[in-house]
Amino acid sequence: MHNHLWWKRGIIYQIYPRSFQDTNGDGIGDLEGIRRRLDYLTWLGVDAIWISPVYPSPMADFGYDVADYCNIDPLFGSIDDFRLLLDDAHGRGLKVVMDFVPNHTSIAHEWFQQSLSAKDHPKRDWYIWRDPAPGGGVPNNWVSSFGGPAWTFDEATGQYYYHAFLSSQPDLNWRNPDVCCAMHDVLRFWLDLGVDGFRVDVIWHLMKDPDFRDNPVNPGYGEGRGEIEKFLQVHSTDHPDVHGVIAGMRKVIDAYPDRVLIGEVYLPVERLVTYYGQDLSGAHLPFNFQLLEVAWQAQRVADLIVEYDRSIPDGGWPNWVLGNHDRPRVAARIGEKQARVGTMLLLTLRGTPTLYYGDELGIGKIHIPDHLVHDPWEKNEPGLGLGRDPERTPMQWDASEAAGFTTGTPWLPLSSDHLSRNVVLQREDAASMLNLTRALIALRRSSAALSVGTFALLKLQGDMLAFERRYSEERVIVVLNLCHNEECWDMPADVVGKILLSTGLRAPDEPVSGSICMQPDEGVVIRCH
């Protein structure tokens, strides 16, 4: 397995730093908090941590509005704190992946302030400025992903600037070579510091239609959906020229050994896989979010796995995501019992898995009262259930009042069951979600078949999903019951094996052959003789 790069054989753990561990009592997590919890992460068994943005920011979008790409916001600590975290993580064998936000900056960034100052300023073309439409008004019909127009008018210069998200997040103009050079220098700054790679925010947004044509109306739009869905984003995102931009980033990354480039791409599979780039010159791992949105049925899940697997270009490496900071937690989507099955799926599929903090505890849906809402998307389009606060709540470490996250008041509320759903209690419970996750990680790390082996879908029966992983002589079968009823699955005729791990109470080493009767909401991993 060690012949495979760490980002192929390893497991990535996403940390939302505001919510992981607070050490100064302000109710917001910080870098020192992450550093103090590194022993937990090595105990859990993950290989890398991906840290959501910690750059200086006005926090209009909680760090995704960057005011300085080469420093740390005092809210999280200092650049020295980051160096210490990086050194301590590396000392424990953990890789560190940073979030990189190249599509837009904050309006507070000095680049934008210079661009705003005059139409003839050299930085003017670092952002996307357009004259009003003939007769006045916005240049086209593009809308913000957070609702409302994507154009804001500047009275002083008589032009509009484009922002795919908040008006305080103006988009950079990646068609300007000076922007490319400046952002490549940002990558080099952190690579020289020792980071092991980047997850690139909204990478499919970076290049827009140079003619700024209107987006077509979405014929499938319905009430109760976000305004962004009124139009098909065919001219404002996923422009073919984006692949040249990503290839430029990749060249920077490839100048440093053993680093990874991950791209956030919310697109259908046939478009997603183009982000591997021509001759694999794009992202090493274009994030595959298909499991976040699929109907939780065996046939639907099987179809997407097969479609994705056969769409990946030769030499490309797959990856899987079950939860992140922008989508409801897995236990909120499919329930706590099926979340155990989902975790087994995530950690046994072929490809790099990314595990979201707190999902290893089975944290579910958390109600955020209106007066405690922070997410700007929810504030812009209230009542549609688009808010992302519920999946960003503090990590639950123990049964104290603030769950061991802070000595102050947490910036977001904890789950109502945090007194019983926390790391301390679940570590002592052999049947807990936490110990199941840890056991799955350990099994994956010990098995070449599960880490880097081949994948083959096996026959579907009822609502059961089954597949085989192989590496050399090692053969492993995974059977997952995606329903709440007992189901039996007929084993391949040549299979005699034993249970390695179950999501339920089944004893390890139980022999299996012929058929296996699965309990409701159970998944098993079988070692074939």
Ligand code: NOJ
Contents of the next structure:
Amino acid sequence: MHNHLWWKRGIIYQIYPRSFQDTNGDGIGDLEGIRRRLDYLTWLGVDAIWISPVYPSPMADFGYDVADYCNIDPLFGSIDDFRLLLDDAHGRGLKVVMDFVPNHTSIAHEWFQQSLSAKDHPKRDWYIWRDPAPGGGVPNNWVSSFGGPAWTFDEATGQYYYHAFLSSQPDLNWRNPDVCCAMHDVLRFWLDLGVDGFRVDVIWHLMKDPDFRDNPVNPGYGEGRGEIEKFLQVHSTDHPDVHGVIAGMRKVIDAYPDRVLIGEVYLPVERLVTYYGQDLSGAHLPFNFQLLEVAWQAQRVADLIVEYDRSIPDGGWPNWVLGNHDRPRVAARIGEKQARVGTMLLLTLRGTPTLYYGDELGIGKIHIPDHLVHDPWEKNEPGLGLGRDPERTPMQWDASEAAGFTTGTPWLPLSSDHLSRNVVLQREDAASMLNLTRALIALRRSSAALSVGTFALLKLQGDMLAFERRYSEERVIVVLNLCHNEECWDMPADVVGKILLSTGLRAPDEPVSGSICMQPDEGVVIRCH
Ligand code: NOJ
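Switching conditions: you have the form predicted alone, so give me the form predicted together with the named molecule.
Once more the chain from above appears, this time first in line as the rest of the complex follows.
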């Protein structure tokens, strides 16, 4: 198993730094907070942390609007705090993955300020400037992902600049070789400091149609959806030239041993897998977000696993994500009981799992009152359920007033059940979501079959999903009951084994053969003799 690279056999834990641990009482998490919680993360058993952006930023999009790629925002600490965190994490055997945001900067970045200053400034072409359409108005019909036009007019120079997100997040022009060089230097800056890799923000956005053709209308668009869905993003994203850009990043990273390149890609599977790149020259792990959206039924989940498995190029390594800072939490999507089953799925599938902070406690639906909304998307397109604040609320460490997250006022409200749902209480409760997650992580790490073994889907029965993982002589079977009724699953004739772990109340070591009666909402891991 140890012949496999860490990012293949390991488990990644995503930290949203504003919300993990505050140490200076300003109600916003910081790097020192993450450092003080490293013991928790090693106790939980994860291998790596990915930290959402901590660069200097006006925080219009909470750090995804970067004003300086080679520094730390004072809100989170200093570059020395970052070094300390990195050293401490490495001392504990934890890898650290940075968030890299190359598609756009903040308007506050000096590159953009220079670009804005004059049409003939050498940095003008570092961003995407276009003349108004012949009759006046925006150059094309591209829409911002957060609603509204994707073009903002600059009176002084008479041109529009493009921004796939907020108008304060202008897109960089990756067709300009100087931009590539500057961004490669940024990667080297952090690699030299010792980071173990990058999660690249909206990697599929980096190259756009050089002719800036209009996007076609989406015939499937319906009321109540975000404006971005009115058009199919065929010309504004996923341009074939993006793969050359990613291969360029890979070259930079490959000059350092043992680093990983993860790409954020929201595309259908057949497009997603192209991000492994020709001859695997692309992202090591193009994030696979399908579990975030699938209808929670055994057949649907089975279909997507099979399709994904079949689509990955030879030598490409799969990965799975169950939650992140942009999508409703898993317990909010499928309910608390099924979230336990979902976590078992995440941690037993073939491919690197990414676990989102707080999901190990089963944090669920959170209502954010209007006056506390922070997310710019919710502010731009209110009431459509697009807001991302609910999945970004503070980590719940203990039963104190602010859950041990801060001595001040948390920047977002805590979930209403934080007094009963927190790390301290769940550590003491053998049946808690936290202890289940920890046991699953330990099981995955101790089992070659689960961490790096082969995968085969077994017969679907009712709303039960079952699969087998194998490595050499080791054979493990996972059965997941995706419904709320008791159901039986007929085991393959040659399976005789015992329960290693259940999401329910079943005792470990229970012998199984023939047929297994699953409790409602239960998942089990079985070791075959
Ligand atoms: C994807 C990030 O995950 C999201 O949080 C952000 O708003 C957009 N990219 C823009 O950077």
